[in-house]
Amino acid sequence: MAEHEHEHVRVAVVGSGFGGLGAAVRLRREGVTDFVVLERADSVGGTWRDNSYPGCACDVPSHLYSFSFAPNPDWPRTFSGQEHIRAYLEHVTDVFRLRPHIRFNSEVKKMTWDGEKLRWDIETTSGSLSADVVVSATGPLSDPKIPDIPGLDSFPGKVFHSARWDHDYDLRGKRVAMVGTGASAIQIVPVIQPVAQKVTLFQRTPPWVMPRVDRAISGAERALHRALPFTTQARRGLLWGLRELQVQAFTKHPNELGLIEKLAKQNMARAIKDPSLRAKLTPDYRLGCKRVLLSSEYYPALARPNVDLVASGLTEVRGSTLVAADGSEAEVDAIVFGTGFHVTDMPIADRVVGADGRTLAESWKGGMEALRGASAAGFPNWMTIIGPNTGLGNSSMILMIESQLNYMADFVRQLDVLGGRAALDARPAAVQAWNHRVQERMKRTVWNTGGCTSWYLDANGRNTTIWPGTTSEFRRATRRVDLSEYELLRVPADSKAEVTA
């Protein structure tokens, strides 16, 4: 790819999951064709490419977990499996003719702001380029987190993370340890339980689990959606509206969630007859504080005789023996980590060097902050999709992504209106004001008051992940770029640097 070595583009998008592909489609719709999508892997899909573990599926209904501008009338189930979502993203890539813009096997090693030329210099594993604007869509669920367990290096068996599933390793007849009880683990356990000799589940904190009301979407329904596209929109609208109505309970009235907790306990009691196991599986925090999980197979799998629940975290590995915090031990052949991702410490932040020579990671040392979830002070013309405080606890992230794409589109439009070499840098006061509002609203939400420690919270205990409101409020807040919240930068008058147009 030597021909790309000194190339300059209007926009560089990083990542080709929902955020990156959405940004690419939106740029083309805005008439911007001078852009590239930098993807570290050899295919599109992001987290839906990486997570191919058995049982992997979405916990948001299919018709809501897709782009509004690319409806799919042919979803086979109400909740889609990983392979269908990945196929959908491949389809979007082809329908919107994005492949010519995508550079595969091009991991970003470093992005440095050049204040003289008002551009980003980008080093990738396939060469270097520069861009006026960078849209970072690396996503919060992209880099797996494996805890530092003493003795893990000496484990003689197989070890892998759920997001890096080893399909060549056969779990049949094996003694398998599943570490973690989050969204991945509750999907994996019911699939591996029937084939494994034994499954030992290490649970630090029990999750709230609700039944998953999943079913096949009939051929007649799909035919209707194909023939009358407005029925697909209506279905999406209904799913969206129901979730908007639920938001108040999570954000303003967490005590109202007690009734749903009763339903969750009834769901557990139907499958788990052993009172001691039920006690281990019953959370001691408010429903919604951690992500509410959906499964109708998890509890029945735990009731099987070849599944052992250790209500304690894994603290040490001694050869083939795993030792829990409560002192209990288990002999295993394989360890599967379902321990989540680097969410509040985005790995891309170490590779982004801003106007003052500091990395984004250094700038965010006290916690991630971005204006309207997009712009960080000191990092001109750099935007993130699914940035700080844009996550959701009860609805579809695609809704938030599309709102951020509106903001990105207006950002590029404003630069065009300003003309010449220009850059917009978020004012520190604007970033602080936005984040103060967000954190004030966060104080009464279930995520902060529910009595749990979740992956939504950073090392300082601040919730830098979740948006404490409705998707409609966020859409209003990101409809347009307010230029008063930005400082306008122009090429320095004494700069003799030659700028590549």
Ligand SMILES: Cc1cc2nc3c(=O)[nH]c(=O)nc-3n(C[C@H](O)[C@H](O)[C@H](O)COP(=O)(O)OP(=O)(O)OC[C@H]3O[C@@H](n4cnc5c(N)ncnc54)[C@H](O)[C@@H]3O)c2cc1C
Given for the second form:
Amino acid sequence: MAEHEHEHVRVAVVGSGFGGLGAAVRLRREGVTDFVVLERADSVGGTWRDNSYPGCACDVPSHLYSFSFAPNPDWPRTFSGQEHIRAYLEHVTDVFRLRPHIRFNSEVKKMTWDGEKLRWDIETTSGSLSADVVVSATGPLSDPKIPDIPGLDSFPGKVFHSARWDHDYDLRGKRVAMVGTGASAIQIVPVIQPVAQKVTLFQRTPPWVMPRVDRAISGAERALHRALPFTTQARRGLLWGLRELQVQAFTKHPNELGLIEKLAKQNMARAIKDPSLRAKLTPDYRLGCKRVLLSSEYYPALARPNVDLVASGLTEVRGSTLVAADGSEAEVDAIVFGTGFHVTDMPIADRVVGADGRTLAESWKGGMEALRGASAAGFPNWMTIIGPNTGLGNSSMILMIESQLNYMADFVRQLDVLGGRAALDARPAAVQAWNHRVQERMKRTVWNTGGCTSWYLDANGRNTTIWPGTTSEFRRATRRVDLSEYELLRVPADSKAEVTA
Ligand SMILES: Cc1cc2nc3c(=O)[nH]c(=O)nc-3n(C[C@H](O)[C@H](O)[C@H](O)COP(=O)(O)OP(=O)(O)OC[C@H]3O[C@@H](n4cnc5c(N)ncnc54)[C@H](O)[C@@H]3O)c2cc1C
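Coords for the form predicted in complex with this ligand, given the form predicted on its own:
Okay, now the whole complex, with that chain kicking things off.
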């Protein structure tokens, strides 16, 4: 990789999931070809490469969970499995000829702003380079989180996280502990229950679970979509519109969610006949406060005799005995952690050193905040895809990613118009004003008022992950870069800055 050393590019994109690949397509469409995509793994796909656990699937219908510029008339199911989405992203990479830009096995270790040369110096595991602009698409759910459980180190059996599934380990006939009851866990339990000797599920808080209406998309439907592409768009439009209407209940009228809670309880009652199990599974917070989960198999699996629900968190491991906070114990052969990701403590933030020599993590000590979800003050020409407060509770993240790509495209365009060596640094007042608006709107949302603790909230209890509006509002807010929100930086007149182009 020596040939990549001391190289300079116009844009360095970090990550090759939906965000990074989308950025690459968008840059090419803008006529920018001088860019690289730095990826720590050895293939594209991000989330959909790393999460290969049994049962892994998307909670958003296939026709909405895909790029608008790369519609797929051939989605085989209404809700895609991991393997279909991963194949789709490989296909996008080929069709848009992105491979020459991608550097695999290139983990970004450090990015440092050079205020004299107005560029980012980037160190990766495959060499160093510099870039005028960095687009960080390292993913909101990319680095698995395993809780610090006393005694875990001395557990004699197998331990792994749902996002790093060990396919060489055979769960057949094993006593398996599943820790956590989030989106991944509820997909895993129904698949491992029929093969494991026993499944013990550790639940701190029960989720709200709605049925999932998944079916094969018929050959006739697919033929129609192929023959008449507008029907694919119409299908997507309908799926999108419904979710735009639904989100109002989460953002403005949480009290209206009582009716949906009734339906969710009926869904549970159909499968769970034991009243004490039903009581353990009934949430005591408003639906939507934590991510609403979709599954038609989860409750039936919990009703099986070889599944034990421990309605308490795992607190200690003693040899092969797992001890919960309520004192109950279980002997197991394997522990699977479905305990989520580093979300509000974005790992890349420790590796970005800004204009004043502080890391982004230090700058975000009080909580993440970025102008229009993209730019942090003091980090010129650096933007993040799925940055602070761009997450969704009920719709497709691809919609938000594409909005952020509009913003990125205009950012690069504006730099071109400014000409010469220039950089744009978000003004602290603009970041604060944006964040204030977001947090004011957050106050009445179900995520803040619903009476739960969720991974949407940071260590200070502030919601720094979710967008408190519709996706069209975010689309409007990110259509253009407002230059008055940025300070323009130029190379100092007396600088001997020498730029390798
Ligand atoms: C199991 C699961 C199910 C999900 N289901 C849904 C759903 O139903 N609907 C929905 O809208 N969203 C869902 N999501 C959220 C999903 O993360 C986003 O929709 C989307 O895939 C994020 O894309 P991304 O490109 O931003 O991040 P990712 O797909 O996470 O990609 C980030 C990439 O950056 C790379 N990277 C990270 N750090 C570095 C580094 N330092 N150097 C180089 N490369 C680096 C990673 O290897 C990875 O390839 C789900 C997530 C998970 C984990």
